[in-house]
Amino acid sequence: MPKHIILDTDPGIDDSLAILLALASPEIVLDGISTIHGNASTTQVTTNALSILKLAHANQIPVYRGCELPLVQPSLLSPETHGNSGLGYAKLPEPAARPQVKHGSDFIIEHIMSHPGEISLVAIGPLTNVALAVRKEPRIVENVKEVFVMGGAIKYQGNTTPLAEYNTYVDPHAAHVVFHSGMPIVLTPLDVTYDCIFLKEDLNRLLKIDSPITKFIADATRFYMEFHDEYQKIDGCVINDPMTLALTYMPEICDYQDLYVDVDISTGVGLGNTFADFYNYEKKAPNMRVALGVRPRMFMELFLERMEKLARVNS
């Protein structure tokens, strides 16, 4: 059976292609969008989120906007990497939906509590819809099937600042309230993200197919890989988010260890680090499995062969 799942997401660019990977995967439901600050404001990321939905033909997916702020930190958007709407030098036409009236930390809460066992929640943004859903109700630690959280630098450097990862540095207080919650947690890191690599040749191939949905993704990771070249000397471009996605259904793309990950919240050049203990020194039982070796090519075959096969349905 399939399974369902809801992802809370800030589209960007490369969680743009988790959605786009999301509707072509026969193996998963996508139930619903959860909309959150970090890669631009709620308010585009929600566009950008229904924009996507409407160029895939899947407008009958709700989408539901959430927290407009970190729980304690001030905002930090990213321009930079995924331009001023989100989406690169994308330009796509106004969504045919609006957002549902409902929070969307409310709704990851009455969806998992009315499903109790049967829903996965994919995070590839800041966690702040997730920890208040967390502290408003409780019993979803219990009730959620697994949570995939998109997050982090274990043994990497960060990419946002030396020590974290932009989705944790975002909101370092939210991800202490996810990572210490009990939730049943698979973590992806930067470890294995930054080996997966979105390639020009990647792209060219999918130009093949002469398709909205290509001439979206082209024009999106066009302005990632120009990010990816001047400032990390990457040719070609990470997509995170996809891989994450992925992990639902193809978990043999990675390798695990069961490990106690802790961020750190303390103000300084730490604020947002996520550290493992890999010695157990601390003597805690682990609270998430995390992602620490990758086949980066056998996912990138599966994302490239569901772009295409999405791309032809919608030529």
Given for the second form:
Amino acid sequence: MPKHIILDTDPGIDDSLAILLALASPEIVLDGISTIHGNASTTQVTTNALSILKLAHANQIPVYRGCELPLVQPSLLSPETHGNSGLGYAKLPEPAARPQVKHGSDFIIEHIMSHPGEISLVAIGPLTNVALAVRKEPRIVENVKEVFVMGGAIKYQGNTTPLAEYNTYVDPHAAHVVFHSGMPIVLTPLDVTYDCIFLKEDLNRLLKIDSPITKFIADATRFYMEFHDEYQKIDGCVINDPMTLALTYMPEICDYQDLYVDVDISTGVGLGNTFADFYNYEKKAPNMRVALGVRPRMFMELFLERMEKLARVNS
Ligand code: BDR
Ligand code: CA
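Right, the form predicted on its own is done, so what does the form predicted in complex with beta-D-ribofuranose look like?
Next comes the full complex, this chain leading.
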């Protein structure tokens, strides 16, 4: 039985790759997308989500526009990482569909509550929509099947401040609500995503197939690779979000530890820092399963094969 998924996302270059991977994965059914501020404005990322669905001939998937601002912090977009449009150098056609009228947070609530125990929520942007949903309808905590979160840097350095990962830094208060909600969380932090680089050779393999899908991946990741080279001296780029999506049906890509994890919401240099109580100093039960080891090529082969398949269908 395929898993039914809600994808909460801020596309975003690697978010778009996660949407494409979801569409290319028979193991899951993408029931809907909720959008969230982050890599670009909510208006822009909502348009991007719809355009990506059009690119992959998947206009039937509903897109729900979510929150425009973090709960407490000011907005922090990331044009240096994802470009002004959020999709690097890619130029996508205008969407064929419009966003749904319902708010993204309400879609999360209503979809989970009408399918108790059946919906996997995959959150790959700042956690504002999810936190709002938890506060508005706390019963989603018992009724969601599982929550996969891309965020945090447990032992690894931050990618936005020396201590903080982007999604948790942008809305640390939302991350705090979600981490302490009691939902069954699987966290994909930078500790594993930075071990897994999408290389120019990987892109060249995809470009052997002439398709709007491979052209999109090339135009988007060229910008992302330039960012990684300039800011982090990494050859290639880190595709955090599709790895998180892949774990919904191929958990063996990673090794996990059940841990008590918290996020710093004080106002100092540690804002957004995520940390795990490895020695159980605080005598608190684990609040999530954290991916801390990874088989990089297992993920990359899966990703490349699925993108090749999608590109052939759309060539
Ligand atoms: C996360 O931040 C964004 O830039 C990416 O889309 C990913 O979700 C990585 O820190
Ligand atoms: Ca993202």
